[in-house]
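One chain follows as structure tokens, the form predicted alone.
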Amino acid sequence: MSVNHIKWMNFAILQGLRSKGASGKNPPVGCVIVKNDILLSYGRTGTSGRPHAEEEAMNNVVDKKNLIGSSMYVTLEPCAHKNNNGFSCAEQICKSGIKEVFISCIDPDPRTNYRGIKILRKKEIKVQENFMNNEASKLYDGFFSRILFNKPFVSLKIACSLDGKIALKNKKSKWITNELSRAYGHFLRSQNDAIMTSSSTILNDNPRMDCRLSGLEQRSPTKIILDRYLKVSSNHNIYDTTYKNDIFLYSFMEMKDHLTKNKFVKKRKVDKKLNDEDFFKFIFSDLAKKGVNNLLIETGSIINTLLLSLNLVDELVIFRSGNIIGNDGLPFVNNLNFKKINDLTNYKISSIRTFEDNVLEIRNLTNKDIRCSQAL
């Protein structure tokens, strides 16, 4: 019988996508179990990272005898470190009777890196690694960035006019993009662990920075606030705690007596002497230690310019409307002061889609392409 391996791995990738943004510091993994080209079970990483996708898929098979001789398709190498039950996913697969495992991406976490595969092969389970790894790689941009580079994968979201302006001269910006674009922007929030903004954006727009799509409200990301001089008061929407998520506040100022009634605010003082690059690297490193894999940034041109000038943005997410504002509008980026064309930062297109007359461009920094086949 001919087995459609691509079909089943695509199914596993879709399961992984369903858990992206909700798996905590753990990577979003999808898993499918098939026997004689018939679906037995599937699973994905649970909320906050447990159970693992392989565990869920195997547990969902009522008669465990059906696992004997079956095939597993999993988007990330099964873990080699033990869980609360005392077994790693790789060990549990070995005990199950599964005969072969197709793996998209190698796990760079030193606790597992190729160790999971070695455990499987030691028990004579057939393993095909890097199967459809290009298709699965987008699941792990954030996880790999945190493990390999000690920083989240940084996506900068921009909503602008056709000529790249984010607001009129009077700073009015509602609504540059259409309703479909804004809805998809909320979906992107649900797929990121955290969302960052600045005091200037809060004071100008008073955003909530949550996900307001029906059914995904609980997937609202952790809020990260850059309020270096404590200009934002507790009555701004950003400090709404409806979904009881932590809010991380970074400031140069002493914060002992600031927002004392909001128990969800976690304060972190930053050394005022740090230059711009070290300031952001400190914050990104701190967020990585907190388990943030994917960070979405929604802010104004000042922070945009700083991040882009420092090459700290891994991905541009640009929602572009069909409106033209003109040269008196506010641009999404200010002067970068490049002197040579060869010095310009390049972001290659990874995807384009339309929302009626709006266009969404997703572009990735060319020299920071994180491939999921990388291993430590």
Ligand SMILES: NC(=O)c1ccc[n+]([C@@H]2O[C@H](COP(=O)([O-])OP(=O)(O)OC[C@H]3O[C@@H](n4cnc5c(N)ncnc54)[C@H](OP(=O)(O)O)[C@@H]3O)[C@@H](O)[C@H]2O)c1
The other form holds:
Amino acid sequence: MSVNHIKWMNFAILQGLRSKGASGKNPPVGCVIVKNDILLSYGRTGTSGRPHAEEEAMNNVVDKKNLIGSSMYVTLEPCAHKNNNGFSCAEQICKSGIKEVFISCIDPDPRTNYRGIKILRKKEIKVQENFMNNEASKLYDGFFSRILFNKPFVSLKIACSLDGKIALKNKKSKWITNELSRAYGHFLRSQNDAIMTSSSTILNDNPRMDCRLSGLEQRSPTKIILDRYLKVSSNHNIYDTTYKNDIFLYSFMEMKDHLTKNKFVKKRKVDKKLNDEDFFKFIFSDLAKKGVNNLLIETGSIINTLLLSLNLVDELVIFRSGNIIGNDGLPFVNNLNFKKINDLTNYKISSIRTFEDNVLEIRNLTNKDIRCSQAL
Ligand SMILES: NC(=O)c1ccc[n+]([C@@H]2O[C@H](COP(=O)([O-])OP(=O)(O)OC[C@H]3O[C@@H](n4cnc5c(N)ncnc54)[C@H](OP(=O)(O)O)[C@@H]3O)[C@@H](O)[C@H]2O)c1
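Structure of the form predicted in complex with the ligand, please, following the form predicted alone?
Starting with the chain above, the whole complex follows.
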């Protein structure tokens, strides 16, 4: 494998990352066009999903003759379905004169799945598929989960003490982790399409759940509120819509007169008879239908325990400080009542970093590999 191909695909992956959490229901894609090992152009998925990265990269080349004989590096298979101009990305590539395309991940969307590649190969464009698939697949954990499993990719964020407690006995939790950790937590919010919290956490902490990093405020995710009995009033910070993001409110109650003045609130009634598993499955599939690929959850012990016991968490994002709270604190997870070690769920480490004396561990569920080429 040539080193330069790796370099250019890494650049394409970085472009894709810039769109993560800001590409609507479409997947975040990065694309780079190179000729004679010199960068011609690059692009990434636009806000709300259009233009596609390949379109943007090709449009950015002023003299289109330069595209003839060039190479494209793209993190997801070019689409085979037509855009508003009547052409798919694969067809536009065919018309451009690009001679070879390196593709990291195959698109599971049935409108494209291997059809994009077929269109390219039919025009004798050299295609290398699954190129750096491992490196790029992290971009698509959410998109693949939504398309293949009808649920968003669920990341559970936990800010805890050294001994795994998320609040004191009196439920005070501001602040267990340091400023840098919290800033990174805001960055993670910007990379997710939606953020979920509960009535209990809202009533205790009055959080805003937006992204308050300077310059990234508009990347604040859609807010998802679990408030089965409508305990949270419109005065709580969560209903602040400065950044104009939608709020999905899930409740058992009729909501005709509730929060009628807030046009950002989308009311979603949940059947009271659903058991815990069906309750969350209903919400996750509803969110998937709305195009939510990546869902960040910031809740306390009760919801964390439910989600973990139901195996609904794909990724744990644990910020751990050096403080010790003790056994009277609120644990990040309550009893799970396992009887056999072999039955324990394993979350494998995918990254670790430090923020001064805080540690961030990101761990993924081991038994669910959603890299697309394998899932199909
Ligand atoms: N450090 C951290 O990472 C972190 C993050 C978040 C929260 N916290 C802390 O955690 C504390 C709150 O934790 P918590 O355990 O009380 O609350 P929680 O887990 O956030 O939420 C529990 C609430 O969720 C609602 N709920 C919705 N669906 C449910 C279901 N199917 N089954 C049961 N309950 C359901 C219930 O309220 P309804 O009956 O009203 O629906 C329940 O009281 C706060 O002190 C907060 O500071 C810490």
